[in-house]
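Taking the form predicted alone, here's one chain by itself in structure tokens.
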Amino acid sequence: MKILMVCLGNICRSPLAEGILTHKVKENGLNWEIDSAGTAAYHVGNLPDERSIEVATKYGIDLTSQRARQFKANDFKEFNVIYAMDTENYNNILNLAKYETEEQKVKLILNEIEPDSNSSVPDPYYGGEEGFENVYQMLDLACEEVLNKFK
């Protein structure tokens, strides 16, 4: 199984999706590849912010091999799945589909909480360190779903 994370810098969001499933893939002993990118090339070859570093940290994961990328066509060929954290970058992921079958991995990570809810997780970066653990939060009961649904 081969998933991508995507939100907007790939600085918070999608990190923190990547580390935690990741993290929750090896304790199963899963030989599942998880990535993460940002649909936006903002913090390309950046760390992840150290907000998401402290929170993922924390709870005994660490992010600080991770390097932003930007979400390109070709992920569509390399995943299986590939998670939105919100609406706006779900329809920018949609935007750079040109089949079906691509627009058919695109999937908003809360729905898998929340099915059909189409929620977003709210975008912690101009937030206090409270919103870096509520997403944290988010997150780790979607990527719980994301495991059981697959494994």
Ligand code: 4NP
Contents of the next structure:
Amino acid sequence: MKILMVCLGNICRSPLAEGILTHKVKENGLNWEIDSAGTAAYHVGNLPDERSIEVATKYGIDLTSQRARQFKANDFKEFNVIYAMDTENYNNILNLAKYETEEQKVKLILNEIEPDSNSSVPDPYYGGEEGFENVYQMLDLACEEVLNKFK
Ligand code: 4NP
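Complement to the form predicted alone: the form predicted in complex with 4-nitrophenyl phosphate (4NP):
Following is the full complex, with the preceding chain placed first.
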């Protein structure tokens, strides 16, 4: 199984989603590949935001080997499922798809815990640390569902 997590900058939400799901996958002894990317290029090559690193560390998850990269067309071929963190990025990814088979791979991550709600993981970038805790908790629940769905 190959799963890609996508947000805007690939420094706040999708690195947390990658780290959380990677942790669960390893705990379950599964040989899945988990990665993350951003639709925007502003932060390419950067470490995750220090607030994401901090909240993940609190739960025993290390994000410091991650570096931001931009989503690319080849990701549609490389991954089985592409999870967008919010509706804006969901639409931006869909706009890059060339085939229906590519479109079908793109999902909103919170629909795994609230089917058909089409809700978004709030962007915590301009807020305080409590926003990162909130994002962590949402993504932990969603990643647990993803794990159980495909394992
Ligand atoms: P992310 O958060 O999409 O969860 O990584 C953001 C990171 C950077 C910016 C916006 C959102 N930015 O505008 O630079």
